[in-house]
Protein chains: 2
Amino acid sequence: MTVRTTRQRTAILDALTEADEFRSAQQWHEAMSRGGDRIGLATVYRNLQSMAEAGAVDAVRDEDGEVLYRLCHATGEHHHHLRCRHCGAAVEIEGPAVESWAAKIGAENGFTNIDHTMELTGTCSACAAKGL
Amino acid sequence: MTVRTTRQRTAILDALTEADEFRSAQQWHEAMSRGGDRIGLATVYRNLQSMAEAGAVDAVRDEDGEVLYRLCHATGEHHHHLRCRHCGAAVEIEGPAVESWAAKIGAENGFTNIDHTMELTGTCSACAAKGL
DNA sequence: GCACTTGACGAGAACGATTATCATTACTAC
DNA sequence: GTAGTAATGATAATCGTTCTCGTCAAGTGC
């Protein structure tokens, strides 16, 4: 029941350490590979998803549904993104007020055990001064 | 590029109706099946995506990805939602505050062009009274 | 260092939601 | 009624993701 560290662990984890964005499963496999890396997408896909269920990378869902990992900076528990639509490049945002709206609306509404999601996306500078 | 009134884009309306819940474009294409409309998921699909961006269907993505459809009843342009994730009931939110606080977020960080995605998620009181 | 246990890997098959294809049907305007 | 054309529907295709299962190798105890 041991976590082992094998070599497609380790390359995934500097993968996404040297690309500081937010990318697909199957583009960081992709990146990988090109990079020289022999790894098997599904070893991607199973590593991404439990390094994002312990909490070490980050996971949203974009508009057309596919899952983006990026590594998580993150210094708190519970935080959100505002996502270059352009380049997936990310700064993480801490949102105690809107953790707080988000618990009184659901009380107002007679709901418990609220959950919420809450995503920004929109067109970094670097991205809009290429005209994107 | 007439608009046309046919017996399924009726029928997928009246079912929207009658079942004030969020539910998937396969639920409701059974639910109508099941009912005795005769209609191809297609239709079902291509139906709910229109009324979606004519902006006469809610649509959200729930953990698993999958879009779930359901009647708009929002007075003004754009709110969310707070979803029972047992039953698909939902009450429509307004919030101002969130609106602006996104916007305010994006300039601080030199993004332009916000859009921001929030859901509420939580038991509804009947489903809470069922144990769930 | 060496054998062994078992978690991890990987190639490919399977899956499931959604979308595209295209011949056929049926609204609408005239 | 008829022509024109948007809409339909059965089915194939797409595509992200997950599963299968035989193989491999990281950790452990000696």
The other form holds:
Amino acid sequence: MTVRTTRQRTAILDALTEADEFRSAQQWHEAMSRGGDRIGLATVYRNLQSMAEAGAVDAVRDEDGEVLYRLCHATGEHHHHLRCRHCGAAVEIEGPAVESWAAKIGAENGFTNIDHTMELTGTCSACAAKGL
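Can you give me the structure for the form predicted on its own, which would complement the form predicted in complex with another copy of the chain we have just seen?
Partners and other molecules have been left off, which leaves just the chain.
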């Protein structure tokens, strides 16, 4: 999927580059507004979704089901995350056992082109030190 470059998309990418944690579209919009960017919330939502579909942005769901976004740092196509449920810090992790398991389950049931998502959440060492 080709992603067209627009002024709004460039502003969103600039914001994503400045912070490494996962945030909701509304949180990204608020941060951009505080920084002086004039961009509509619906535009932020639309652009984040299309950038996630293109693989430029990671998208995960929090415990409440809200989609959170951050700039993708992975060098490969498919990856997983270990995310702090308190501060949003995240690291990208590999899961070869999960990949093998998903392919095996798919094949056993006659499925091909298997895709999946996996996210681990916990408390990072910085938040644990604060007693969170």
